[in-house]
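This document starts with one chain, in the form predicted on its own, laid out as structure tokens.
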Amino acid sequence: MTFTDRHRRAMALIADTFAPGNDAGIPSASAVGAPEMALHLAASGPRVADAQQLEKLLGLWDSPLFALAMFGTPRRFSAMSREQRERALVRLGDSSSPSKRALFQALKAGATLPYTLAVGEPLWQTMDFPGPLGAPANAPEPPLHAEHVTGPTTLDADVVIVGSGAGGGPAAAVLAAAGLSVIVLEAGEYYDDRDFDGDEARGIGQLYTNVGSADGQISLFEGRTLGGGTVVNYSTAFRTPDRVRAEWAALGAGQFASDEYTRALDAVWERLGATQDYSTPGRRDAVLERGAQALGWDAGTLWRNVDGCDQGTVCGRCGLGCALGAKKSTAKTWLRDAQDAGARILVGVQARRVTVAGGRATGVEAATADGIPVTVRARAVFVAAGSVQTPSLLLRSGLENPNIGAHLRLHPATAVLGLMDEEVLPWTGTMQARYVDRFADLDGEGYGAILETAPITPALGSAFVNWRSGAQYLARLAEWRNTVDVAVIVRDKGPGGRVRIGADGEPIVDYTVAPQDAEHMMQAMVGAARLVAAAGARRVRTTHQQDTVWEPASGGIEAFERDIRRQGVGPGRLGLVALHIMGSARMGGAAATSAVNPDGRTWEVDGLYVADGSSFPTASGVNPMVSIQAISYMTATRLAAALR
């Protein structure tokens, strides 16, 4: 994709309106190269269609007809003063049209994320943010011997595993320990302790992939590195709740209610070394706990899969990779076990198609980012590429079961932000140490929301700062040092979404937050506001694009709740993300209602297995890492017995 001078001028106008800098020494977006970075990120994304859409938009951006359609005035964007451009963008973001609001949010993210990544120290000084921590001293050699492909390659194995995260890691260990030859394919690269310096630009660029829903309502984040999401997750360990296990069993996979799955959970719990020894609350969680206690609510202590965590400065950057090697990701546990048992691990290789002959899977066709072909011939294929990429691979491979890609489940998440008099420094402290489940069952059927905190660094946090002007945006970022974020994480009830593929074979996600889930989110947001107010917050706000603010000293919460409900959660209204993505190739008891059978095998193709978050029959309601690993362990154990 080649952007012209016309495109670059339009992108610079947009970026400099969102991020004009100020007279106090903070430079504009153009001054730090943010427009060029934005175009580079767009051009290097996985979907060519997205870059083409941006190219078309930028080509039209400065025309009178476009301005009339978008902003209600025929004046070219470039002919407006900065204040007029700001008002035009706010009008776009406040529009009654969902597509216009979604466009505003896409432009905001496209401009402000590169800006906060590029501007660096002048902005950090206003927040007391220290910047990157630097490469860790005396980091050990990486323990895995990941291989790169340098030319056309054909390999043979008993099992080829697609993906190396919470789904692929345990499967590789179990199958290799059973004496089977195993090859693991990972689309991302291998990064270890010495690569994790706490720099957001490197960490986000190397370790994450982001797919937005087609209507722009929610952004989905997945890990893209050896170890997958287990490298960047918040080390929060929940066993699958008994109520959820019973629900899954009732949908046709009876083993979820059996000792078999309990044994799998036990094995995962032990291998991860889940512990509460490193769950000392940092400043964020101290606020959460204090507010809960003031209201008479319980605040539970989280279990974490860590050993040697500093629970301080380094821990707060763990979403960019653990520099201490304390987090027991699959790259530190299951993949090491698999390698010790003879498994081979290939990185930078993306599976494009499962090969099938006579109704049976025969292997995988893959390619490197440079297009070098890789073929792995195998007796069985184990797909664990995550809930976006797994159904995409199955669909590209010609499978037609209508449940593939359907029943997509998320934990839609937003945040309530409390401005404290005390210093919070939300990028420090234990990743997550406390949670509140007061709103976890709002319908009597186990659906609702849990409250947790999360470390917030400037670029990641910028997504949760609404934009009304360039000056206001910088002022809100400067408040991060005194801000506590309470994440509202909803267990969605349905009807769920769908993953489909475009003409280019890349995933497209259709997902809209259902009315009952929106209601649960709003109830939990009001509860989170009460909590941070009880902890001493002097101002509480949501992530709505239109300012939705409550100052507890000025009166009750009723008007704030009315504002939350008036704004709602529609596309472009509220900052929404999902890091827990589930259910798009769900396990069940019949081909009419599920994508794979209780053994994890696809109904259409023998020898083709799925075990990752996409296997979930419904959303787990808690952080899903342990549940994914237990499903993988259980499915791989069954497969190993069958192949032997």
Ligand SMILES: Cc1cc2nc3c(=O)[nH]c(=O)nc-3n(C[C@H](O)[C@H](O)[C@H](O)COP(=O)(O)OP(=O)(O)OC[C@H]3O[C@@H](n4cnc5c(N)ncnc54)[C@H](O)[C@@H]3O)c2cc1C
Given for the second form:
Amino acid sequence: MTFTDRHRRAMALIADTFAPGNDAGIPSASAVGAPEMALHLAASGPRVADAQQLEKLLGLWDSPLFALAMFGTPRRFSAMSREQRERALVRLGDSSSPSKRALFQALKAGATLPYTLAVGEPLWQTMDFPGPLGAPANAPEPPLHAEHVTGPTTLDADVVIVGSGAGGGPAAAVLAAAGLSVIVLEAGEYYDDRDFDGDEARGIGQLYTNVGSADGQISLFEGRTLGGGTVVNYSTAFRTPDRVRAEWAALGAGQFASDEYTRALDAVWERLGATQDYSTPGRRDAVLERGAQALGWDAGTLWRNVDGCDQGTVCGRCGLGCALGAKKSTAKTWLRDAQDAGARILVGVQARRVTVAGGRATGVEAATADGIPVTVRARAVFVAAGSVQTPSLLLRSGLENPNIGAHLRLHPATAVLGLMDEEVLPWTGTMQARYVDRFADLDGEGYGAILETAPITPALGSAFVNWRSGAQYLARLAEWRNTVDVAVIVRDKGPGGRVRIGADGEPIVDYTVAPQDAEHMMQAMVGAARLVAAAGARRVRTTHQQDTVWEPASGGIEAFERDIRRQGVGPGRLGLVALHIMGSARMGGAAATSAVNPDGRTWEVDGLYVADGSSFPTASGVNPMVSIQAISYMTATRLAAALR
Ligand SMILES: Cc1cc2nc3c(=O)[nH]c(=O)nc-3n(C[C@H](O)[C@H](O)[C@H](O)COP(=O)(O)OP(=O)(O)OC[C@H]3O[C@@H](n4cnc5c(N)ncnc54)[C@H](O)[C@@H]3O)c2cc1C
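Return the form predicted in complex with the named molecule of this protein as a structure block, the form predicted on its own having already been given.
Once more the chain from above appears, this time first in line as the rest of the complex follows.
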């Protein structure tokens, strides 16, 4: 994809309107190279179609006709004054048209993410953010031998595993320990302690992937590195709640309610060394706990799969990889066990297709990013590529069961922001130490939302700051040092979304927050607002694009509640993300209702197994990593017995 000067000029105009800098020395987007970075990010994304769409948009951007259609004036964007350009963008963001609002949000993210990644000082100084921490001293040698492919390669194994995250890791260990030859294919690269310097630009660029829902309502984030999401996640460990296990069993996979699944959970819990020893509340969680106590609500202590956290400066960057080696990702646990038992691990290799002969999986066709072909012939294929890529791979491989890609479940999440008198420095402290489950069962059937705080570094935080003008945006970033963010994490009840693939074979995610889930989100947001107010917040905001502000000292919460309900959760209205992605190849009792059977085997193809977040029959309601690992452990144990 090559962008022309016309595209570059349009991108620079847009980015400099979102981030014009100021007279106090904060540079503009162009001054720090953000427009170039935005184009580079777009061109290097997984979907060529997205880059082509941006190319088309930028080609049209500065024409009078486009301005008329988008901003209601025939004046070209480049001919407007800065104030007029700001008003034009705000008008787009406040439009009654969902697609215009979604376009605004896409442009805002496209401009402000590279800006906050590149800007550095003196903006960081105004926030009191120290920037990257630097590579850790004395980091040990990485423990895994991760192989790269340098020429066309064909390999043989008993089992080829696609993906190395929460689903792929335990399976590799269990199958290798059973004496089977195992090859793990991971699309991402291998990074370890010595690479984790707390730099957002590096961490986000190397370790993450994200895809937005087709209507622009919600962004889905996943890890894309050896260890998958377990390398970047916040190490909060929850066993699957009994009520959820019963629900899953009732949907056809009876073992969820049996000792078999309990044993799998126990094995995972033990291997991860889940503990409460490193759950000292940081400043964010101290606010959460204080607010809950003031209201007479419970704030539970979280279990975490860690050993050796500093619970201070380094821990706040845990989402960019743990420099202390404290987080027990699959790269630190199961993949080591697998390697010790003889498994081979290939990185930078993306599976494109499962090969099938006579109704039976025979292996995987894959390729490196440079297009070098890799073929693995195997007795069984174990897909654990995450809830976006697993159904995509199955669909690319020609599977037709309509449940593949369907029933996509998310924990749609937003944040309620409290401006405190005290310094919060939300990029520091234990990742997550407390949670509030007061809103977890709002319908009597176990659906609702939990509240947890989340670490916020400037670029991550930029997604949660609404934009009304360049000056307002900078002022809000400067407030982060005193801001607590309480994440509202909804257990969606469905009907859920769908992952399908485009003509290029890459995933397209259809997902709309259902009315009852939106209602649960609203109730929990109001609860979170009350909580931060009880903890002393001077001002409370949501992440709505239109300003929503409650100043507790000036009056009750009613007007604020009316306001956030009026704005709702439609595309482009509210900052919404999903870090927990589930259900898109769900396990169940019949081909008519599920994608895989209770053994984890696809109903259509023998020897083709799935175990990762996509296996969940419904959303877990709690952070899903432990449940995913338990499903993987259980499924791999069954498969090992079958192959032996
Ligand atoms: C920022 C963040 C914080 C989180 N915090 C928590 C938390 O505190 N607690 C918790 O329980 N959960 C948390 N989660 C969620 C949890 O990490 C994920 O649910 C979990 O990792 C998903 O497991 P998975 O096996 O389905 O997919 P992943 O762990 O994402 O693994 C899939 C792997 O497959 C690879 N892959 C994809 N396609 C291919 C292909 N075609 N070929 C080869 N490889 C491929 C990917 O690169 C990836 O490494 C968090 C997630 C994020 C993003």
